[in-house]
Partner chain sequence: MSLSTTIYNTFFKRNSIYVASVFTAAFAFGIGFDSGVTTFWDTWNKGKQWKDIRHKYVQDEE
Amino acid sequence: MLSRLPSGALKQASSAARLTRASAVSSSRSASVRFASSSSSTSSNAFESFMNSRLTLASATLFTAGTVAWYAHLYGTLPFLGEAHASHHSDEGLHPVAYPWSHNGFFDSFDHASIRRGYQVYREVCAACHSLDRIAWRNLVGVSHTADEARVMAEEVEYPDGPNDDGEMFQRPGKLADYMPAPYPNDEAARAGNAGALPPDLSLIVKARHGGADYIFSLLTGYIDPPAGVEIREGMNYNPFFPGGALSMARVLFDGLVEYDDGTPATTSQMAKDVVTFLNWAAEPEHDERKKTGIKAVILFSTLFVLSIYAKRFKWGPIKNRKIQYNPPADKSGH
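Using the sequence just given, produce the structure of the chain by itself, in the form predicted alone.
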């Protein structure tokens, strides 16, 4: 017969059971807390390693530098940095407008009819003061003139040659291989004929001036009377697009100054547009061929890129990802 337990023992047993349950709950909670803390610490460590990696720092630096450079390209200055100029902003000249030239696009070529008209403007107007040393008569063939037309124009100019059998130099008609003649024999004669100013050679003038074709066009069409308060000394002309505002070259283009062979109206803006197109071609005769070669190169390398992706995906992929498994021979001895 079981002995009867006292009430105190029962109370102690119930309290022990409660303590056991409480400890189990607390242990489970602590385990979950430890698991959560470990997962959070793992994610925080991964984030810290990502933020402290060199690739992240380099990417952030490049992004910041690119953003600052792009802002400076668009607006010229940064809002949090001051500028120090040794001269006034007006000394740099008025910035030209960006005109929609027909050859500006990736797939656009020069307007060759405009090049022909521009050469006519250069020959009848600009060649009196400016040279074109880097352009030969043969460069016009197939671009703006035929070989016969270029040969006739070359023969109108006499070039020194020799010596002959007597050891003397002589004059001969020009050939396609000759370069276009300069208006002055040397720089001193050019300065003497232009009140001390040296007319620049126009072979690379579009590339040599900030703003390129837009600047040349704006300069040729931008002559105005000087505003109030601006004094221009005698012999100078006011043009807001020229640095300083005063230049020796007077306005040379006027409506109807030349008569185009194709009947195009010879307005001031039309002549300026044509001669700037011609000078742009003179500065970059390989422009059209360069773009054609670039298009061919893009097509070729794009095709090679697609073929390389195909070879990587369908040829090398199975070879690089194959799994080699060794199955030992079965023991047939029966042991």
Contents of the next structure:
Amino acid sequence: MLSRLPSGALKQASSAARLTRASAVSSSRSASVRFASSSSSTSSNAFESFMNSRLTLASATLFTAGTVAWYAHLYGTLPFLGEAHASHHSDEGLHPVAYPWSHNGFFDSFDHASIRRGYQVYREVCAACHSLDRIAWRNLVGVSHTADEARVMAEEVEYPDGPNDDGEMFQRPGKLADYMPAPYPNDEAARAGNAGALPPDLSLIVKARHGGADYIFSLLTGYIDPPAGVEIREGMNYNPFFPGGALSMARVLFDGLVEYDDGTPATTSQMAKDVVTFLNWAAEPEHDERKKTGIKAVILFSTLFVLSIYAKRFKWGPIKNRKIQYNPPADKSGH
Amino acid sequence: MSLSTTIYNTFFKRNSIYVASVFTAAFAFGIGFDSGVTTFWDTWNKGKQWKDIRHKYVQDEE
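Same protein, different condition: the form predicted alone was shown, now please give the form predicted together with its partner chain.
Every chain and every other molecule in the complex is listed next, the one we just looked at coming first.
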């Protein structure tokens, strides 16, 4: 059974090969003839075949699905379908404006003068309530301050250390290796000091909020009176950018609150921009080095990619361009 | 002697020379590429980096 199959298949194949060879010459002509005949038929016929074609069906379906998807993407809802929300849009907070940060671009480093001013704003304003756990004094060195400046700032703070030879803990002036001091000894004390709301640690806040730097800038500069009809609890403050609208942190930045040592006028928005740049650095201290390495990586890898394409074509050229000729065995059956 | 022959004879004929030139070329390219990118980076970010403002804050330069 099985042994017979190959011989039969072979016979079929050889006759098929002969057939293909015979028709190969005329195949291009016959195709064009078919095409011409179908296009020369009557117009109703053409319309019918157009309406019945699978291509028409597929493209109409694709067009409809695409339009619905585009609408849903643009407006956030499906067309012609009403929606009921249990929440109000204000519960999600206003979308922050996309600001042109000086470090936005692929090639843009942080503005380190701004980081320095931002540290001053953090120290003089935000540090009264917010900790910055993950930043040590040494991290400022070579970024916004000299080693001497950072050492002096660290020494102004007392840190517990020990135990000493008598087993006692003691206080000592800070060193570069110490981390930024927290305003409260623990979270409960922080809550108790802020009407029950915990001021979050700001080390990673730019990464921890939707909208990142844009959001925090908008939050700091976005305080307004609650709009008519909106009631907020006593001691809360209205800010349309904060999800829910009311938060425990009052507006903290006012024109002229700090005095910059480089003479920059300390407007509210200037201070907000600087402190957000500083917090952005705190969340991504590797930022500058990362972008610089990225430039190198993109250049090197695209060069290697082009080389690999060239090598591939070089190796495959002969294989793809070769012509395979089939010489059928001489036909012995006679004509 | 054609150019390719010269190149072959200088770099590829002896394996010791070949390996040495690969290492030297990699080293030289590394330095050159690095300083090229750094030059671009420093030009693009002129005035924004710490090294551009550091002179305002250092007390005594030894």
